[in-house]
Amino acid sequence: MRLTVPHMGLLSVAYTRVLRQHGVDMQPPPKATVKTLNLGVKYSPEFACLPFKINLGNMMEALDNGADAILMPGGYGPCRFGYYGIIQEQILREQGYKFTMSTTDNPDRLSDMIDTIRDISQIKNKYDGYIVFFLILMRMAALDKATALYHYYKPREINRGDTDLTLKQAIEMIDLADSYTKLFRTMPQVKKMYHDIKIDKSFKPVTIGVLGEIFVVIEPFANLEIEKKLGELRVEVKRGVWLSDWLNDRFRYKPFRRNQTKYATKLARGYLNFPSGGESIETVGKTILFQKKGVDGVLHIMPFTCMPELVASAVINRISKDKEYPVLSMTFDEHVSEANIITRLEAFVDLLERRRDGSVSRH
């Protein structure tokens, strides 16, 4: 069995090497490209959102490269994500692909995840299953930490490109850390690499909180590398949605880290009292958090037709008016133009800079 899982940010880096050590013949899809998107668009229903199309294109490329089994996360709730696997399997079979498809029926249950890992690997002992799964989670947290450091150093770098190179090296080092001991030894080295970057310590960059639907936020291909573009505009990104937080909310592998969904729900009270699916409650709650913390503005990104984030968009527009706080919403699909994205980002950053120096009224 050659197993593939659609890409979602750096998730495949977290699990691929570890699962291979335990007998899983992993066949990750190629990194998403325009070809991937075109494949997904060609065979997806017209109303499907961008993550669905990229996932489907990922699956087709992986099957063309020899994979014969697909693992697709499942889920419940108003977001359509929970139904993706069923529809994608039907589309792939109609196109003549031969494969087996598994879904993690309830991604919120730790026992379900452990059973899935035991089913696809040579791990038969349940205790060993927990050990392996928590190592994958810790590797994911390390990758997120390396990305957060990138957000801090990128706008301050003196030699253009140093931070991009450091992030690439950090990802490779974390990928090689295939045990708890190696991982704990690697992270201080990663921090030192960032610390060695020459930066302008006197520069105070504009800060922008990036929020929205989790796939579009964390998958660079889906958002046209928007965080890198902001860094190149000398903006410090404060990302409000992390895959490691999403996993920690469910599996509590970082016991001292606050449950981010509960925290956001508390912050959102008065504007959105109940979650409406997806990351909507995080978008609303953390918009309020960023405003209180003095972050200069919020960039809200989502797939076109994403119902939960449309709800959140309406609510944060009200927050923006009530608190006179800059918010920019962007939707992404296959028709989005990179030039349009850059123009809107430049205009938003210019607005925030002029608000900061007082040349634009806050009223």
Contents of the next structure:
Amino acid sequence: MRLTVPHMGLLSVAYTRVLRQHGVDMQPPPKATVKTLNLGVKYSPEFACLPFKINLGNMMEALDNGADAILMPGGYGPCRFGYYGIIQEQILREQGYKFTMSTTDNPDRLSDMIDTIRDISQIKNKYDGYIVFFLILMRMAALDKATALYHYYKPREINRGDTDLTLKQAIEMIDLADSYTKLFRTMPQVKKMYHDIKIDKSFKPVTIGVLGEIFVVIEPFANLEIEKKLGELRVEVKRGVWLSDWLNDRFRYKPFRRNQTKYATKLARGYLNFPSGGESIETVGKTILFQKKGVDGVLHIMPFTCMPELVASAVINRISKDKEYPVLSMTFDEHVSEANIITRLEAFVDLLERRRDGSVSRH
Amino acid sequence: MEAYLGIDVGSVTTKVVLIDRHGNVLWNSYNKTMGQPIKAIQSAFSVLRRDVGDIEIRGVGTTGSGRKLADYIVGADQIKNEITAHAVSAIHLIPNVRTIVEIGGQDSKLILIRNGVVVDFSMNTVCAAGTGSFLEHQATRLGMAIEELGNYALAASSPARIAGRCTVFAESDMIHKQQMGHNLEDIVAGLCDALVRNYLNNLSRGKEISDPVIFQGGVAANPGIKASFERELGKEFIVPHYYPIMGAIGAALLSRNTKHTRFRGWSLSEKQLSTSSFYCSDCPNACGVMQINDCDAVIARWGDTCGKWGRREG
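Instead of the form predicted on its own shown above, give the structure for the form predicted together with its partner chain, please.
Okay, now the whole complex, with that chain kicking things off.
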């Protein structure tokens, strides 16, 4: 059995090496490219969302490369994405692919996820399952940390491109750290690498909080590398949705951060009183959080036809009006043109800069 | 004399202006892009040089969808998006302006300004039903010049109701209304109303349009649209004298604080510039790489995601 799991940002970096050590024959899909998207678009229903299309493309490419088993997070999901595993399986079968597909039925329960790991690997002891799972989670958190450092250093760098290179190296280093000890030794090195980048310390960049549907926020291919683009516009990104949060929230013992969903739900009270699927509650709650923390503006990104985020978009427009807080919503799908995105981003950044300078001179 | 140059390369038209230090327009040109932005810029430059002679350019700003291309061939100090450029020129002209309505060839924008600062904006996303190209197409279909459209609209007694959500449906609805026997004036007025409705539905979305409103962009030439807006919102729409070139003026205004300009000089209009493109086949992304050639030499390349070809300057 050669197992493949669709990409979501750096997710596969976190588990591939660890699972391979425990006897899982992993075959991650090739990095998403235009070819992946074209494949996905060709065989998907037109009104499926972008994550569905990229996932399907991922699966097809991985199957072409020799994988014969797919693991898809799904079951009953936070949005219609929950049903996607079943539809994708049907589409792939119609294309004549031979494979076994398992959807992790209940991603909301940790023990189910441990069971999935035990089913596919040589780990038989439940306790060992937890140990491995926790290591994967820590690797995710390490990758998130490296990305957060990237967000900080990118707008301040003096030699353009230094930070991009450092992030690439950091990801490689974390990928190689396949045990707790190695991971603990790697992280200070990663920090030092970032610390060595030449930066303009006096420069105070505009800050933008990036929120929205988790796949589009985390996967740079889906959002046309929006965080890199913002960095090049000399904006410091404050991301509100992280890879590790999603799993972290499902642990009873929270090693890294508090429960972000609960936290966001508390903040969102008065605007959105119950989760309406997807990351809607995070989007609303964290918009309020960013506003309180003095982040200059919020960029809200979502796939086209995403219902939960459309709800959130309507709600944060109201927050924007009430609190006079700049919010820009953007939708992404395969038809999105880069020129469009860049013009809006530039205008938004200009707006924030002028707003900030204007308020400084008034006081 | 010192002057600043603003270039707005839009989808349909290319605008070039020359302003002095105080923002007064010394010279301007407004030409069709005709799908060849480089040629449009070059021909505007040769006319400019003939009219004004060799004067010292202290700064250059570019804007519009072709702003990067214009930068590659002219050498710009400020490359700004259309929204900022339009806001800057509108604020320069009317310092207390609160709303800017801008409708161009492919884009329509709504910009809200408070205390001289842009506080919110929106731009058409999924459709271009509310823009100049649509009007122009309909004018051609009705056999009239685009300039006449507005006067027809003003002469209407009872505007027909046209479905304006989508240009294709609007057109078939217009044809239907014609077959029913509505006269041309009423249909054109209905078309203007539909465009205004489309604009307000797509862009204003509960945003507060408050006085003073300034109406700019090529479509502001149409008094029918202006009248429709005023009727719909009950507010006066100010159309500035330089309404079609406000973006270029904004770009020029922005370039005023340049210390050392990157302007490449006047020889540009005589150069044999051409563009070409190829698809890079090194990875499955298959990026389309664009290049500008001066005779046989490649001046600049762009369009790749990985940065392999990157920007090359000669």
